[in-house]
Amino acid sequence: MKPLRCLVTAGPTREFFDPVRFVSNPSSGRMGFAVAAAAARTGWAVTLVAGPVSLPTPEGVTRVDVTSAAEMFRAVDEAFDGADLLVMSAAVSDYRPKERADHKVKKGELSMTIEMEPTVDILKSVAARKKPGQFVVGFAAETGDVVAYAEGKMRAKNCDMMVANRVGGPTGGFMSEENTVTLLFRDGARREIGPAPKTEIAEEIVAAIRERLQG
């Protein structure tokens, strides 16, 4: 049998107004690097889209470093066909300065206030086209009412399981290194994991989606 191909999203995106300014999160990509490290090791075909973080490669996976939505969006929407099972964790910006200067904008004539456009809903997006056998996995990160967030973006996105992420507290979120998750499942299961090490928590992710794909 061939192994699972998986396409593992992870870290923020910068969207720039000029070449050195941005807009971006502070997500620190340790979570979808810990899921493609453990895919790795279960043996599936993992390629890791990348944003701006300084993270070392897990053995075993293929590496594509982006830096803003757009750029992400180009390089999962050209793997997704060939894939498996997505799991888009990365933290994609929801919005982008409309206009970006080409050159660096002096302090004097910056603008207090910047126009701002939506970004290509990702995970919306290649989840739409799904063939049957493919697996989607989406993130939803948010500071209150979390799992009914997370079990409405999971249905309105076309995913097969989500990841319910509380941030902000002191348990989890973008730059510790521990995490508390709940996985949701269109079929109504659902499981709750740590708080614990965002490489333990990994494994947990993985070992559900194995069963779900492979039993």
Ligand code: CTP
Contents of the next structure:
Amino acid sequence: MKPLRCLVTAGPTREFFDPVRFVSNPSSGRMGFAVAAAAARTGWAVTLVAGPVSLPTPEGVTRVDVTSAAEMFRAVDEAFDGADLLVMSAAVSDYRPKERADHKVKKGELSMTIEMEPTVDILKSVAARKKPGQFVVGFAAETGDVVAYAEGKMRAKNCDMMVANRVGGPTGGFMSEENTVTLLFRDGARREIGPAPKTEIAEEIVAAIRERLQG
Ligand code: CTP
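Next up, can you give the form predicted in complex with the ligand of this protein, since the form predicted alone came first?
Below is the whole assembly, all chains and molecules, this chain first.
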């Protein structure tokens, strides 16, 4: 049997407004890297599209490094049609500076206001052309009303499963080793995981996907 082709994204993106300054978020990439590692251990062929993080490539995983949301979009858009499964755990910047100077902007010329424009919604854009047999997993990072928001995002972004991720607090979050998540499925099924180390959460996420895809 051919191994399942799994595309995972992880980490933040950086949106530069001059060569040395950018807008980003504190995502460590650990959750996505742990999912990629667990997926490879289960025998899937894994491509990991990684934003700028300082993490080693998990064994058996093909890694594509990107910096901005636009670059991540290009990499995911190109690989999506050849994938059976997309796990979109990257913390993509929702906005980017409208302009990027090609030189370091001097303190004096730096305006106190940076005009921003939205980045492409990678997940929504590729999942809109999902074919039968393809399975798409989104993540929803929320500080409150986690499950309700995640449910809405699952539908709006045409996902089969959502990992609702509580950010903030001691066992949730972007930078911590631990996480608490709720898995939501299109048929209404739900499952709570954690608080537990991100490696364990990743194992459970991959096991839940495997159950749905391979029985
Ligand atoms: N996502 C994406 N492209 C973006 C923003 C988000 O692909 N430009 C993906 C994330 O990787 C995640 C899902 O969409 O899998 C939900 O991301 P989240 O930031 O929780 O939701 P948003 O749609 O950005 O909504 P909001 O910021 O209003 O909560």
